[in-house]
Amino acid sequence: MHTDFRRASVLPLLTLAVFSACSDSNAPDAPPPEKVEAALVRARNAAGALAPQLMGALGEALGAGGPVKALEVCQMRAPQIASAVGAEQQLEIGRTALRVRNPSNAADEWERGVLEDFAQRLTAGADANSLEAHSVEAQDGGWRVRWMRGIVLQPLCATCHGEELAPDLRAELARRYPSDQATGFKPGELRGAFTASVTIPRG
């Protein structure tokens, strides 16, 4: 099961991108490569910390109250967990997808392009662990490193995102998320991606 929430922002406001070529580390207005790599390490660490905490919270909720209880965790706990992880790594961290549960989590143009590329590569047989991309964008006072890593649906996640849902869960989804698009997935399919943003100041 994967939660749907937007980035937990703790700042004002990804390999050069396997997908995106919108940045060039050798360009005059580019951050030092070592700073880009440091930003990517922070993004990977944040995702590496976020995933097990979310899965742990969801597993506890499923054991205590079933899928309906897990929806409550998705809605309430997930943003809190993401906020804490983002604060620790000093970045923005969250998840997005092509088909979201909460419309506020919808991918922007760059994220959608990356997600579409991830889906094509996964279908073509790519290793799920290779689904990573980043870009570097100039902004006032520095640069913004954007990073994404694909997430494939795990068997546990099919409880709330799979093809067959319990009737009480369908009813609760309709109540909480009337525009839900995040069902009908099979384990191993692309569910979405972690998405992070790190600011590199100039100087």
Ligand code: HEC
Contents of the next structure:
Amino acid sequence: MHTDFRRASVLPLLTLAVFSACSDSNAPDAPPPEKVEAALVRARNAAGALAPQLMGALGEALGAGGPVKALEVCQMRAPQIASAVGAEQQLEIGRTALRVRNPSNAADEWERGVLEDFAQRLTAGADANSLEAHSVEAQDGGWRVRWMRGIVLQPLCATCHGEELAPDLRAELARRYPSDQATGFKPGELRGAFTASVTIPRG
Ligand code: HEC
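Go ahead and give the structure of the form predicted in complex with the ligand, now that the form predicted alone is out.
Below is the entire complex, every chain and molecule, led by the chain shown above.
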């Protein structure tokens, strides 16, 4: 099951149309739907594996050393866990947001459009679990299926992303992430999203 996401799909579809018009006219201009569905299943599985692993690492770090120490674990472990899960499912997966802590998680144009839509839907009362989107883009040798799922702030997350941070934590954040934008969130707000990219080879 996936939620239709018309607005964010417009750009990639246009790209697809332009690309097809200029390339080999015998090549099909869209991947077989079953391949897209299989790519989406892999993306969902990857996010389904990543979320509890990140949560587990976070819980362990908080329990062992408190929030300041846990920052170090998040900084080191989050990208490692994401690349291990990505390798397992043969795709790329990470997290992004409109306001990021780590600049290397910054959203690109498509991701930004999806995140803005997720935020609007959430404000309008949508169920957090319904925040999912995908697009299909033509690329050399095939297609790229992109997929995102929203991440909503829970009370635990407010320790490091909330409105009132402990002074020692704030100082450590400023040291590790001088351009941190990922504070000031309230529970229930959109914190960001999982974002995955799967390649479908042509033929
Ligand atoms: C111990 C402090 C801490 C807690 C608690 C915490 N985070 Fe984070 N969060 C971080 C750090 C540090 C990063 C940057 C990781 C990196 O360098 O890639 C981060 C990054 C993120 C990102 C990636 C986008 C960005 O801003 O760079 C998302 C999404 C995110 N956190 C969501 C959550 C959610 C949801 C929770 C609660 C389940 C949570 N965080 C709890 C410290 C924390």
